Structures are given as structure tokens and as C-alpha cells.
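What follows is a single chain, given as C-alpha cells, in the form predicted on its own.
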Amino acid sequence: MAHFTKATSLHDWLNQRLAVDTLRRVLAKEYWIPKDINFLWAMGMVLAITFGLLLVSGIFLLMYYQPNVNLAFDSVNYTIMKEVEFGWLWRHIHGVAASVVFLIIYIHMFTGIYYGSYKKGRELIWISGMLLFVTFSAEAFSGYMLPWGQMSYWAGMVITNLFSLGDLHMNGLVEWIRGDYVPGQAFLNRFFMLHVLLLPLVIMALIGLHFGTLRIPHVNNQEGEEIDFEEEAAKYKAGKKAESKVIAFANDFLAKDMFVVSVFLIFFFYLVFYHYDFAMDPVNFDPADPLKTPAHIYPEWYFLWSYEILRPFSTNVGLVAFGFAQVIFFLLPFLDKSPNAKPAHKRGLFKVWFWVMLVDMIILTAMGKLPPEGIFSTIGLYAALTFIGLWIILPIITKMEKEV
């Protein structure tokens, strides 16, 4: 009884100062989720859990990593992998999570496109999500530099060269980013700071913003039905849960989230223990050598589609196409001219647009891993042109949909 009284007193003390009951009600117990959703709506929670795995494993790796061009490679491949007990496990978790998180992001992103989660007052949900995608991409790229292997060095060289902006010859900007004429100690220091401090802070802030943007318009549903959340919530609170079209985030929807997370974690740890090699490029197990260029330089799989949009064109045109690919998804809420918030399978030409876009990005990803020669170069060119063309015609086909 004494323990219960102390707990109650502590709760009352915190509640008076932090309004914990109000926060719990607003963010969980009375945060309403449509009933008509499937497992794809749990990808946000899967992403949060995966980010947590990245943070925890990253902290353990940080204890032994040496951000020095002469020590970094050995600190990862020998100290962590062979000398630290279970160091291999933390590296596998970190490497697999860094790759799998992008698989989940792409599923989450295309689910949002398919079900129109960016429409009718939900524009900020989409834009904050895309900001998270860009920040995760920067976090992944900065982390790829830290092992200081061959592909780390040369991928860093190629990607930072993009900032010369072709014929503009902005070499001073490239040198400023690197801290030198070529990637070296200053380069490694800067990307180490970005990876372990600045970008994780930005990601956590954006996660808060993304969740905040979901609070007012609420998430949408499978049929694109407009729900009167206040009316349906009143039914739920009156005990008419069967009649209500909504459920509470805590603990109704959260229980479903955790089931999907559990299935994901089985898949995740299967990869960690048996197929972790898919997330680790063999070329990166050779120490960085500025005098030995790899035969074929390419980024990680989650960047390949945008990399392939760059490759088929001349330098200046390629940079414009690459820049186009980086920003165009942000504009989706404004390029889709239809007021129709129904899922893609109920939207005629938009359904065709969606599936062609998805297949085209898979083709771009496959071509980006292959040498740019022969038939591969031709396929990559047409896939890149298709990507650009799809975005150009999107306002046209969605405006036609509006007229139907």
C-alpha cells in the first residue's frame, strides 16, 4: 500500500508540472486511427524501431571506432569484428539496419503514394516524411564513409565531385566540403561528426515533426473515405466500439503495430545472423587506397536509382536530371491535380502511373549496380527518361481525372 501511495504521489507531482495525463490522452488514448487500414500502416512504427536499433548499435560501435584515416579501417574490421566480444553482432545489426531501414522507407513512401496520404490537408505529412528520407540518406552516406575502405573513399570522392556542378567548376565548394583537395583526415572528421551527432539530432526532430503533422488531419484509410473523427470518437468513448469507424492509437492500434514489428524483427535478425553480407560491399573490405581506383564505383543499393538517372547523360544534363530526381517527390502533393483521395486502384490512369513508376525505379536500381556499357547503358537511359517523363505527365493525367 505504501508503494502504491508513493507511486500515486509521484504521478500527481509529475502531472501537475508536465501534464502527463493530458499528453497521454492527446498523443495516445484519444489519437484516433481509422479501422479500415492494413499492415502497411505499421511501417512507421517499424521505422521507429529500426532507428532505435541503429542508435543503440551505433553507440556500442562508437566505443571502439577510431576516426583516424590510419586507424579507422582496422578499428572496424579487426578491433570490433575480432577483438571485442560480440562486436561482430553490433556491427551486423548496424549494417543490416542501415540497409533494411531504406527498404521500409520505400515501402512506407509508396504506400503513401498508392493510398493518397499526401492529399486533402495532409501535405505536411508528406513533406516532413520526405525531409526524413533526405536526412536518412545523408546519415547513411556519412556512415558509409566511416569504415574507410575502398568503396568508402571512392564513393566519397565521386559524390562530393557532384558539388563542382559540372561546367560551373565550383571546385572551391568541393574542397570546402572535403576540407582538402581529396578525401582525407578532415573529410573523415566532418562526416564522423555528421553521422554521430548532427544528423541523428535532425532525424529525431523530424520524427517529432512528422508525428505532429499526423495529429490533426489523422492518417487516411484504405478506401480514401472521409471520416468525421469527432463523431466516430464519440461513439468509441460511449462504448459503441463496434459501430465506430476509429480505434485508439493506444492500445488498440499499438497492439497491431507490435505484431507487425514482431514479424519484422524475425526477418531482421534472420538477416543479421545468416545473410548480413548483403549489406556489406566486398570491395569495402579493402583499405582505402587513393592510388587504386575500383573497376566499378557505385553507391549502396538504396541510392542506385537516382545514381542511374545521373549516369546516362552528359555531365551538365546528368546533374540537372539528378537534381530533378532529388526534389521531385517533394512536389507530389502539388503535381497531383485531382481532388480524388481514393487509392490508386480506383483512380484510372493514376493506377497505371503508379505501377509504371514503381517498376521503372526497380529497373533504375538494377541498372545502377551494373557497368554502364552495352545494353545496360541503353536500358538505363530509357529508364531515366521514363522517370522524368512520368513526372511531367502527372499533372496532365490527374487533371483529366478531375474532369471525369
The other form holds:
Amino acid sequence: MAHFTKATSLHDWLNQRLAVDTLRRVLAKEYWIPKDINFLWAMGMVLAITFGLLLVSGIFLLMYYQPNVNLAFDSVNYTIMKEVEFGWLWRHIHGVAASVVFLIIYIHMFTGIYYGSYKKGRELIWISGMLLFVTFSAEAFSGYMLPWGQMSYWAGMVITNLFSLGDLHMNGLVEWIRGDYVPGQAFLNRFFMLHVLLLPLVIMALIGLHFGTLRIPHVNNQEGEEIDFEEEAAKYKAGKKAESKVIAFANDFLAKDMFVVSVFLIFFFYLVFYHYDFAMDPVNFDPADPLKTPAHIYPEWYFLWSYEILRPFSTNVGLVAFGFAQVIFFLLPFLDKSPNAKPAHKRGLFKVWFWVMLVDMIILTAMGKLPPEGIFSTIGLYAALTFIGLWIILPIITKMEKEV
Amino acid sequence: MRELKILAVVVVFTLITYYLVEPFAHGQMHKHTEFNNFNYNGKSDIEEVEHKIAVAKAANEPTEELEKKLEEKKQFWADVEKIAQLQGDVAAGEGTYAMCQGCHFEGATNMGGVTPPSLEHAGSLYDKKYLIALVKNPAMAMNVDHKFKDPAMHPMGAIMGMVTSDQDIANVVAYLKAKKAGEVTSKEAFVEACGRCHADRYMKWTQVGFRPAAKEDIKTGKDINMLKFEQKVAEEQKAVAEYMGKLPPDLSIIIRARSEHFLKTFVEDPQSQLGGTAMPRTGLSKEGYEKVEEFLADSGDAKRHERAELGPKVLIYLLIFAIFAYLWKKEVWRDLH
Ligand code: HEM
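With the form predicted on its own already on screen, would you show the form predicted in complex with its partner chain?
So here's everything in the complex, that chain up top.
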């Protein structure tokens, strides 16, 4: 057993039992971050804060929400929005955060793609990030079911129907997922469980993993420079802070992060108070009605691009394309054959690939919302084909890339 | 500065995406309906029939019936315009008003599907020309004439045989505009204009009145009065649903479910937004509509005042937070450069 002495202070008492000094050193004071980074590297912290907002507001909502098909709608729209003090505020925070978190996730992902931060030892950062993206998607979808409005019901119907897998006619699988022939009480209950327990647990574990994967490779920097962290840290510790290429996580990096977070929070709460409707679809304020299909059924904006990859094709082809879109980002580190872990502007054709991909995904997003008629479905088809084509040529153009 | 350039790129792409999925996509999904400023001159009714004629012609279907209807509508609204020019006599109108009270009185019960509403604030709630049209021919005024072969079959149709001269119509409307035009609360506005068809459970309103406070019997745990009340509601709803073909939806949270533009154009002319809908026009004036809207907002967006009050405070707090965060960053980074 370890040797304990009489503590001289609370700090000392804790230190003997928890090694708080060591923890602080390893996790903060001597956790090295490159100095040459921009505000895009604060998006991870912004995501962590937004997840915190979701968690806290969710706990408040959970105190009044009723997972019952007859009570759910009014427990949200009447009890929480009208009866409970500040219930409306928690709900708007939760709803807006659920939407904004995806905006930040997309920025964070495209930052990673632009700077090549998924290469050369950072593959696991990328893969754990993608696992977070998929789990967050499931979390958002399950949460959307809970108010039991028209869009909850019908989006639930349409998305679970995908699991019949076209001509495979796996209706048994669809019923197994729903717990019934159509969305009903069993369906609501299990999505409630997923949303408030299982998926948040998985997300928290994955955030831990994501942070763990960052530890050894460290985060990338604006120029993609390979840094000798030990040497640079030694300079920093010797007091040559200005000369060193690294900074400490706390307080150096943290101070900058917090400034970015504060600007983000202004934007976020502006949305919460003045512009929340983009995140809370009006259609979902009509209670679920199994007899009345809404005129337009569309997923939330962050799912639109993959929805549009499904839509322009016949059922079976569409499902294959959709499946492709869901997994392909996981493979990015292995499809990019280039020897360079550099920002896109230093990488020739890859730079073009990056911007075309970004614009293509925005087009897919827009077409996914519009009714699939006339010119819109033609544009959607070409955008979906472009998406697939981009992934096919990625290994080729990156293989041709010269080492810089 | 490089960071600002990067920020500009992020902001531009975000705004483009936002524009495409919100204003642009919704503009494409919902056809635009013109709002007539609570001006009831039959414009949209006539256009509706003209549109039907065009559709029938394109499909090579006979159009005589529709042509006749078109003439009838044009004539009707021209007559309304003429009556609106007449000088109404308030005192004479009071006599005519007695006929209205045959159906519209405190405690009236369902007739032909709905309970005639109270007319206590009809002068403020409804537009003058609409009232003229309504007394002249209720089915035509409400734009539900396609449902009645004989307009006298409309639940209020009997009025057509009672008030026949143009001057009488002008008189009774003048009476309403003079004597039934007091200050109206949002609650009264909703109850009188929409309440005979629509419930609003968040405001405890049913088609037969506000829900009484529950009072259970201590020994049995049952509330007999409430059960009786529920039965009355159920019977009334059945009658309304039979008349309308469906039960009109509860309007508790309609204010969040439809846009402002949709609601006002819908109330002005339901057919313009939902072709073939069973809901009749309600002919509200601007003032009447504002009161109804306030009631719907109290029902479905009750905390809007609290939200408006709290918003600036939170943002100012965060602004100060941001200033301190910036100063802290500057301080920490001083010896890093
Ligand atoms: C809620 C979800 C997430 C949280 C809380 C989170 C958090 C973080 C944090 C704190 C960092 C370090 C600081 C930074 O570079 O921003 C980071 C880095 C990174 N994350 Fe995430 N992340 C999330 C989701 C994702 C997703 C969906 C992806 C992409 C698939 C991803 C990919 C990456 C990559 C590649 C890096 C390394 C960046 C670099 O080395 O420059 N993350 N993340």
C-alpha cells in the first residue's frame, strides 16, 4: 500500500490520493498544442460546449417530458412551453443546439479534410470523429421523434422504412425496429430510451476516445508542419515561449478557445431568442396524425445531403448509394493516397477536389429539401453522381500528387 | 488578417446553405397567395371560378355551369358594393336586428351543424362589406355556395327570406357597426369568430364553452358534472364534424404550426390556401383578426413577452463575457509572440 502522510492542506490531501498535480500537468500544463493554428481549431471545444448545453437542457426537459403517444405532444408544447418556469428557454436551447451542433460538426470535419488532419498517425482521430458523427445523427433522429408531431411520426415512418432494403423486402426487420407494424407506443418508448440513455452514454465514451486519439499525434497545424514536440516543449519550459512552436493547452490554448466560444455563444443565443424556427419545423407543431400525410416530408437540414443521394435513383440503386454515402467518409484516410499531410492549397488537384466536394454537398443539401420535381431532381441526380464520382477519383488524383 | 478571411469563407458558405434550405426551399414549396388586406370584394372568389374554368377548358370539359357561377358571383359582389354605398339607418336597423336574435342569442344551441355565435361584438370583429354580403347570402359570402344547391339551405340561409331589401341590409349592418362595435377582448374575439367550430385545449376552450374546473366527488372519485360536460362536447363535436365533413382541428398551437402570412390569408379566404377546404370564410376585419391572433399567440406562444424581455439581457451578458475572454487571451498570449 502507498504511504500516506498527514495532509498539510486540502490540496495536499487530494494530491496524495488523486495525484491532482500530475493530472493537471499531463492534461493541461504540459499538453502541447502547435502555436500556428487558427480559430478553426477551437471548433472541437465549441462542440464540447454545445454538447454540454444539450446535456444540461436535456436533463431539464426530461423532468417533464412524458414518453406516451397520447401525452408526449402536450407535455412538450403545453407543460414545458407554458407551465414550467423557463421551460420554453430550455426547449429552445435544446432544439437550437441540436441543429447548430451539426453546423459546427460539418465545419470541424471540413477543417480536418482541408488541413489533411486525418493522415499520418491521425487516422484514429478521424475514425473516432466519424463514429461521433454517426452517433450524433442517431441521437438527433431519436430526439426528433419525441415531441410526437407530424414530422416526428412521418419522418420516423419514412426512415425506418428504409430498413426494408428495397427488393429484399425485409419487412420483418422494419417491424422489429419499430416494435409494431407502424410507429406507435413501442416505437416512441424505444427511441426515448435511445435518446436519453444509450446514445448519450455512447457519445460520452466516444468523446473520451476522440480525445485519447489526439494525445499521441497531437493536433495538426496551419502549414501541416511536422513538429518535434519534445524539443519545442523543452524550449517552452526553458522560458523561450516566443521562440517555441508549441503552446500549453492551459492556459494558452484555452484562453483563445474561450474567446472563440464566447463569440459562438453570442451567435447561439441570438438564434435561441430571435431565430429558433429554422431548428423547430412548423410542421412538427401539428400533432402526429397517422391518417394525414403531410404535403412535404423532409428530414432536418443536416441529413438532407445524404437523403438526396438516396432520392434521385430507383429504390434499390438509391439504397446502395445511400449506404455508400453513410460509410465512405470513414474511409477517407485510406482513400487519400497522397504522401502529404498538408493543407489543401499546397496539394494541387486535391484543392479542387475539396472545394468541389463542399459545393456539391451544399447543392445536395438544397435539393434534398426541395420537392423532387423538374429541374431540381435533375440537379439532384447530377450532384449525387458527382458525389460518388469524387470518391472514385480521390485515390487516383492523390496517388498522382508529388511530395511537397 | 488570415483568420478574418477564413471566418468570412465559413460565414458565406453557412449563409448560402441557410438561404437555400430555408427561404428559397419554402418559397418553392408553398405557393404564394396574395393577401387582400381584409378587403372583402369577392376578388379571390371570382378568380377561383375563373381558374376552374381555365382548368376545365384545358381538360376539354363543359364549362357552362361554371360560367353561370362566375356571372352569379360577379353580380353578387357588385350588389354588395352597391349596398355598401347606401346610407344605413341605425334605428331602423335595430328592428331588423331582432330577426337575427331569433337564432343568435345567449344560450343558443346547435342548428344545422353549428351553434350560431354571439353577435355582441360583430361590429368590431367583422368587415362592413362582409357583413352586407353575409346577410344578403350567407353561403356566397362565406364562399361555401358550392356545398348548397339552394343557398337557403345554409344554416343561416333562412335570413335570405327575412331581410330582403337592400336598405334593410344596409340598416342592420349600420346598426351592428354602431351598437355592437365596443372594445373586444382577444378571448371574446376567438370565441365569437372561431369557437363554434374549433376547440383550443391549451386555453380550456371547447365548442360548447370553457371547460369548468374539475371537482371530483370525495367518495367516488368521479366528477359527474365533468362527465356531463364531456358528453355535451362530444355531441356538439359530432354535429360540427357532420356539418363540416371532419372535425375542425384544435387550434392550441396553430400559431407555431403555420406562418403569419398563412394564417391571415387563410382566415380571409380559406380556399386560397387549401383548395376545397370545408372551412368557411370568417370575414374578420383587421382589428378582429388582430384580436384572434393575440388569443392564438396566448395559447401557443404564451412566453413571447418573457422571451423578448430576456433576450437582450442574455446577449449583453455574453458580450461582456466575450470582452473579458478577449482581454484574458491577450494577457496570456503576450509572451507567446
Ligand atoms: C461532438 C463531437 C465532437 C467533439 C466534442 C470533438 C472534439 C474535438 C476536439 C476538442 C478536438 C481538438 C481541437 C480541435 O482541433 O478542434 C478535435 C480534433 C479533431 N476532430 Fe473532433 N470532435 C467531435 C466530432 C468530430 C467529427 C464528427 C470529426 C470528423 C469525422 C472529427 C474529427 C476531428 C479531427 C480530424 C481532429 C484533429 C484536428 C487536427 O488535428 O487539427 N471530430 N475534436
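Under this definition, the rigid core comprises the largest set of C-alpha atoms superposing within 1.5 Å between the forms. Every value quoted in this text rests on a predicted model; they were computed, and no experiment measured them. Residue numbers count along the first chain shown, from 1.
A movement of the C-alpha atom of residue 18 reaching 2 angstroms or beyond is seen between these two forms when the two forms are aligned on their rigid core.
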